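Next up: just one chain, as structure tokens, the form predicted on its own.
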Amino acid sequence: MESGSIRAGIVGASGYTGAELFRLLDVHPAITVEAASGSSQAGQPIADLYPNLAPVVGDRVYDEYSVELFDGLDVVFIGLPHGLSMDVVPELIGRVGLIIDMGSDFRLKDPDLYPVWYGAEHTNPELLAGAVYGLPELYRATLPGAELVAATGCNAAASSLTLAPLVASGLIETDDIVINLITGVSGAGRPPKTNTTFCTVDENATAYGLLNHRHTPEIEQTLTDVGTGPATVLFTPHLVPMNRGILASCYGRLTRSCSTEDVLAILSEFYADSPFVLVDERSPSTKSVQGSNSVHLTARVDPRTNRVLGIGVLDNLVKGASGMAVQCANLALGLPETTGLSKVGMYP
């Protein structure tokens, strides 16, 4: 393919997600940022706001939204909070060739899941049967040639990921899954928020979202999917002092007598295929995947408790969002799945 051929939009492009997929895709050979709407920020110099991306934007702008801004391009990626993507994915539809939904309005396909974990109705029901879920390593099959791709969001990838194999194989009991994950403040996006200002985060960790955190429905729908019956998660996630990263300790009682050995087995078989995992008998750190699309995954068997840990991280601006989506799309265009992404992080 033609270096560069591939027109792509940035909708919500002043969000960290947003500059992020900036950052990727510069060094993307085939996919080139025509268009990037910022409403926030409509106006300003895309480098005022985020210096690193001068090299890449030069005096660029960021523009106010509007369906023909993007109207004929061949992919667009939306960066928006919760709640608003379902408004702007309608209008694009039939408009640009594929669309990536980076945030949260497409991922469930029981639309009376909405109200219940995100508090709203959903205002565009008919589409969700027809939104591909973007967790490549668990979908890859369904992505060639979709139109509408909502990709997973950070959380439930860390967790997802690390939890399916042990579901798939049936090694875990799944109606009691718990899940502790702790998540950089990039996490929460750009915009100022009374919790995530600098005294309130530094020296500091907390739990939050507290039995009703709204990625726990997605969690269970993929681990439903990958399983022979419904699972149900206790999940709970915690802000600690980092910029990004998430680290994700997964618990479930097990269903027969294994090993670690051979729970690290069943994980590196399942992902055998899956070129941005790494399975490994050491803990993983976030540190070691920063700035890559990589999940490093281990195990461990603890015959006391009758249980297995599982832990998974991953750079939740990387896998858990932008990287996701240019993976998305490689997979949705054609492309091969590692096109323009790294498996190595920045290291220190």
The other form holds:
Number of protein chains: 4
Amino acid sequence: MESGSIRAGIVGASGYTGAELFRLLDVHPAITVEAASGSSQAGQPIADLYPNLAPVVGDRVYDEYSVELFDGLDVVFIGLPHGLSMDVVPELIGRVGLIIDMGSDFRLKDPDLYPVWYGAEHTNPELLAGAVYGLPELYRATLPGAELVAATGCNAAASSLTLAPLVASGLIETDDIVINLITGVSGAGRPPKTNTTFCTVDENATAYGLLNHRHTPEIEQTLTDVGTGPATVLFTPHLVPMNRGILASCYGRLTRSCSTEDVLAILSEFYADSPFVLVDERSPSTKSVQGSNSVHLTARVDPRTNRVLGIGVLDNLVKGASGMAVQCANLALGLPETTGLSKVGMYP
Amino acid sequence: MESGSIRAGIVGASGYTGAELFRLLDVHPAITVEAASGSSQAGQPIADLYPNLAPVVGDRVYDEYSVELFDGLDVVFIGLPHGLSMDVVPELIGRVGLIIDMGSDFRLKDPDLYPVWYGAEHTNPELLAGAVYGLPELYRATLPGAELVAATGCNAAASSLTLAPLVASGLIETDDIVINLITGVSGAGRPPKTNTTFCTVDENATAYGLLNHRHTPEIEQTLTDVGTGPATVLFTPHLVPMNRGILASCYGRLTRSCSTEDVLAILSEFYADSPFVLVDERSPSTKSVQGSNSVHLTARVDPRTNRVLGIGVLDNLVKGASGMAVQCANLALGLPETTGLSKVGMYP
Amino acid sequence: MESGSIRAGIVGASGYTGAELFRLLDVHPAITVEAASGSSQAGQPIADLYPNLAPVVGDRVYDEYSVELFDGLDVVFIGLPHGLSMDVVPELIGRVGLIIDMGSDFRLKDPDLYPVWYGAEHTNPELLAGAVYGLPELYRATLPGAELVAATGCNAAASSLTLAPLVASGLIETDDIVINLITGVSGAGRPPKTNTTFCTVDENATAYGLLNHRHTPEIEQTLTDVGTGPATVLFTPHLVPMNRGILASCYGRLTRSCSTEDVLAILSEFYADSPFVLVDERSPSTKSVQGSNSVHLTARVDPRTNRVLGIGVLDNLVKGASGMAVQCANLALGLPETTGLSKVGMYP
Amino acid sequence: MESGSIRAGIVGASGYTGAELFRLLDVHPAITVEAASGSSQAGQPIADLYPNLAPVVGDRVYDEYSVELFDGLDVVFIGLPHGLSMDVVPELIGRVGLIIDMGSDFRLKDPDLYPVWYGAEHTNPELLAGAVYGLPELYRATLPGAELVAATGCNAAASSLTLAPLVASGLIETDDIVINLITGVSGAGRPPKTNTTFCTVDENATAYGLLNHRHTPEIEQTLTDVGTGPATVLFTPHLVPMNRGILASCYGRLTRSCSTEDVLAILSEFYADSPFVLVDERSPSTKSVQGSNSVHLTARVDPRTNRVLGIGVLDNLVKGASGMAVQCANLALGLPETTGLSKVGMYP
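Next up, can you give the form predicted in complex with a further copy of the same chain of this protein, since the form predicted on its own came first?
Okay, now the whole complex, with that chain kicking things off.
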């Protein structure tokens, strides 16, 4: 394939995931960004919002969204707040080669879950069945040739990748899972809000979304898929003062006797063919994966409390969003899975 | 009592808890620091290590430790690494009015736990029975007139204060408790180490002490005390990039049906006479208690997963160490519990 | 004077300086906050914005501003954005005992400077002559009995206190001063803005207000006051990722040969009667004064480049705003200057 | 040239610049790391120190340094503390194709400056004349075919690149330059020290190396080279709480009347052929260049104070060290200057 010959567009390009796509695709040998809309920022120079991009975008501005802008492109990435892509996707389907939605509108298979967790009915539920859930490590075979991919949410990616081998191997009870997650601030998006100003977040740790965070059903859906019964999780995210990074600490009750070595072996085997997953005895750190598409995992068995503790880290803007989207696009388009994506985080 | 008439000493004054005592006692109306030893820093100006103290310590230097230095003082605070105060305390008992040990050497009642969790036998186990566990909210009545107080560890304080009302009320199973704790870096102490350099910690979250953190038996001892059976906890601390602050997220399995309002009422009633504990429906943030002796608590009941989630925050150097020590000293010495201690955190 | 018998009000209490006043006055033995307006937040619980204050404000809400709310109070602190207090002050003068304006509307003596630097005419220029500039270290004698005090801006306080002794002693040329200042984020206020979100500021350093920052004329006014000719400064602030703290690096050209010891002696003598100023050979750090009303200063003479370098640090919300306001109020009301104010920063 | 066919070694690979070389060369299409010594860490797995590298280094350990380890390699990068490479370079010269020293031992042309600024005589001064100063934007023509390159120091790179066009165009007096620099913590290196622990640096700003920082003569040498007379600078670095990034604020006195537009035009023209330098009217931010090899510059003319203010930013570990080294290697080896180096920073 000729270098840069795949023509891409970004809907909602003024958000962090859009900006991260610009950064990632700048070094992708096969994909070039041809169109970028950011309706709230239309006409604004991209470099005003993201001065890091100035060397490559020059004076380029965000366009107003229109179907025509993206018509005929090979792949369109969508980075819109939830509830918006469910109306954009139907407009683009059939007019572009591939849609990778980085939002939540097409992730849940059961349309009844949308009013429960998102507070509103899905406007195009007939599209849900055909959407491929974009988590290559667990659903790789479904990606080649896909037309619509719903890339996994950042918290769900970290949680599901940590827990999937434990559930798939039957090692833990699926109805008693606790996920305690730590996240950086960029997951909350670019627009200024009271709870994400520097002075609110710096030197602060706080839990949010108590009992009702919207990534919960997505995790349960995935763990139910890989296991043998319905999974139930109590998911609690915590905001800490860092830009990027998610660390998921996952607690499951053992179904059988097992050692830490056994669990690490289960994880390693499960991800033997997944180039971005590193299983290690070391306790993983978010800094290790900063800016990369890697996931680092570990686990421990605690016979004293009859529990297994699994821990996974990823960069929420890369493996948790834009990098995951590129990985999905690579697979859907027939490129090598790792094309243009780095495994090495920026440290320090 | 005449202002500043209580004469105090600090053993191990060059660590963070020692420096924090200087800060707290500078505004304490009844206690004055007369002696301060820091053997590794003996002869070094205090202000070289802690320039914040320069306006009040001037050219004062750390002294070498000796019994004579502290002989006859009304109260001696000890801020030594674990394993050291078990030899210092016997030297000082009877020669000073009151000892407040901020380390771990006298916290566990069962001497057999020391080799298991600390890797060494206790050298003076006969003193354990007489030591008062310094957690006023749960053991207030034992403090007046105490001679030796073992102030609670920072992680244990946050965890036990969050969980005690839930255990005491029989609301949760005591053998299935998960504590996921987030902590700032000052808990690791002042001496430079590879894992606490700025470049290691900043923009990073990581779990440490997996399965075997030494505050575990201390929490289990306390929860066993307040409950009706032996408590077992899986405790996992996480280091995040902030100077101070601990947030304990505690997960318990419900023993009976209950609402969030019920649990909040249980917490409020439990701490009705504890001036430093605030029970609130708001999700607490470590920043709210920064520099203060306050503890902020909340809880949620999740019928979907049959769990209760309790969350507590405190400043590890104040309520988790030096402030707790002063609070214990106040009670032991017959002063009002809140003397010289602030409830208002520095924000932002 | 009876404890807490001075009745105070805060106009614009929902900003950071208002919240900091609540924190500082909570431990002030003579002043009690009776009224607090925050028009944009009227009816909102104070603890919703500042959970650190929850233990002392309970369910108290911000009031709507009205003259009646503050009528008859002993002292009113004003923490409004520039341009607003110039209309509020005339309403309150004569109806309250003392006004401490923490904003910029009454700092400049020359009304012609307002349109130049603030872009708008002053609406009550006749009040400027009577306003006392609230910088006790330089204008202490003017404060007792004052009716209207314009407390110094945070950047100006750090810069002027560092440079005043150098200018007053004739040691540096007054028309060739460069001030390079580093500031934390809280100086930008509480309302969320794009340039103060966590993700914009964290891991970032940037200069702003190039050539035209509004504190410039205030510094020039003060240095002209203490020197023998008009002072001209090039002032450039830089935003770095910390909540609080200002560090002013001030560069002057020497008028005569001089040693570092000489300059340190000049500084020490100049501030001999100023309890909050510490002159030290150590290079000062903002962390040392965090949360306190202290200023730490040093200086160096560089014969190689014929320059003197003066460096000063303070906490922008305390010595640069609310602490300075309390210090001014103490002096204006006849209390000891240091009443209720700490010299010891929170470290770490 | 075949992909990865240039064989490289790293001496001092356990430091931050060594680790950053691993990260950068992992995506470099022509250079492969064949040997890596880190004598203090010999035998230690690289991933123990840098878990970000685990996916590409696996169980690889640091080797002990020996000439044999590097003999015959095409290029050797040296990342040793100052004073050490002056003895290593003579051993390797002639036995490897190219040496890129990232330390300071071969940067100064005048051997008499070493005792003055570094406190010790140079042990191999005869090599200084032949060493090429590795700052491609100013000395590009000297790089092709070089055998020994002394890559520019991080602070010097930021300062010299900002000031060179101003000096070269005769716009500012060369004997009255003030450089006020802000730097992140990684410039201090990996080994733990008291002044770079998290708790010392976080929420702190402080100046260091007052009057005598070792990068001063390097800046003066370069500015003297590009100007018409000897340059004298007062250079003061400031440490702030961020991992990476340098921002140099440079103050010069105007020699002639000039506008901001004029200066920006001078900068743009000067760097027209330098692919990594971006000249922009926007005030640059260190975050914009994080992880990239870019330099962002701006300038302002202040007629009020007769000064020009130039501001430049770069990532100290990339453009200030390892990226600069790769850029120099590219030019020395006849590769395109930008090979394997990114212009887009990681944001946020």
